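Starting off, we have a lone chain in the form predicted alone, written out as structure tokens.
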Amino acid sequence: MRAKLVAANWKMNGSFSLLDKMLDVLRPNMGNTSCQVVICPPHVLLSSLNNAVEGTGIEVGAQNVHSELSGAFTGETSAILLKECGAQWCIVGHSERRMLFDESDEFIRSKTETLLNHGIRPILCVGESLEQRDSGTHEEVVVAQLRKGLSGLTAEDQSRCVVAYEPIWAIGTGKTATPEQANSMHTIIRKELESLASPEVAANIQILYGGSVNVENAESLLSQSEIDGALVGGASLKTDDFSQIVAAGL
């Protein structure tokens, strides 16, 4: 059975008193749940929160990453250097880096394999906008993503990646796909991961629902078939909304 996983996204936003109140909330709970949290802060919050995290069970995850390892890249963090901050995951193929910072699927791909190569898991997020949705595009759109986002990558390490299905017309707005829209293109990605890599990998691979996930809504996200967790946006720097996020992943 695959395990719960709840990534906060705390986007540029944050501080380091709110990572200090964070694990002041979660840390006396991870004893009483099976989900794994991960949380990925700003770049420059990355240390303080490996530190912290040390025997909580609590992981590191990054925002971004670039496919190359050093160079005149201004702004850019390398692989290298997330690892040496102790990052675990990181999230690519987000739609604000594909839509503000005109980000590529080929560009997105190669950040994924730069991560697998340094020991780092991907997060790998898909997802339709409103009109492609309206249009009826919608799968189609989310099943591109996915093969450009994992093309070439042998079935191991398409093991090691998530994926976070993302509605753009869900993210941020307060609008949520429901439940059964949310399940339903989950059974889609993980069909089309079944092509992409074996059915066995496909079985396993953990597939995140992201897009105004809150309180009120994440039990019943998290309890549909193929949904494995949440990545949560705004949320998650609400310190009790997302402990009990987090709690409801069991």
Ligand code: 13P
Second form
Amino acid sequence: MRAKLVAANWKMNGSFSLLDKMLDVLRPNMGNTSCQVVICPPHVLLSSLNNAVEGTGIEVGAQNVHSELSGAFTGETSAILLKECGAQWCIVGHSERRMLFDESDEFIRSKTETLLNHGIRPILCVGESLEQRDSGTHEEVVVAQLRKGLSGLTAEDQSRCVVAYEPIWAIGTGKTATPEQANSMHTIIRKELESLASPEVAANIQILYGGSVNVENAESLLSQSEIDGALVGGASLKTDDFSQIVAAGL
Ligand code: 13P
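Okay, that one was the form predicted alone. Can I see the form predicted together with this ligand too?
Everything in the complex follows now, all chains and molecules, and the chain you saw is the first one.
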């Protein structure tokens, strides 16, 4: 049985004070939920988050990493340092990184490998554009991203990854994939994982949905058989909304 996982992707938002407020709201409810909760704030907040979540069960995630471990990469952060800041998770392959920062599947794959080598679990994002969905190529696009993102990894390493299906047309648009659309893509992803890793590994990998998840739609999405959680953007910046989304993952 896969546990539900709800992760907050704050993107380039949030503050030290939002962190305090968010934890004040989440902390009292952590005892009542079996849902895993991960918060991925900007890097500069990671250490504070790590100190503040001690004993709560809330987990610490980063939003990005470089594939190299050190060197002349101004502005980048290594997996070693993320680990020192307490990161247990890191998002890779987000469509904003693919599009705005030109990240290739190869770069994403090497980041995934670096994270795994340093004990940080990757949340590998995949998802198609509206154009690709309209032209009917969405399934092959997502499968190709998945194959390239996980290529060359052992089944054991793949078992430590979480996949997030985030259709680009649903991100920040208020336009959510229907629970059926999401569930159907998750089924395809799991089937592909069966051949990439093994049926056993595929059965245990958590597949999250991301794209305009909010208080109104969380329950119907999270009740789908193949949807194991959510990667939440905008709504994860609102303390009460995020807490209610976590509650929907009970
Ligand atoms: P929104 O929830 O704001 O649509 O963002 C989704 C996302 O990109 C999470 O990684």
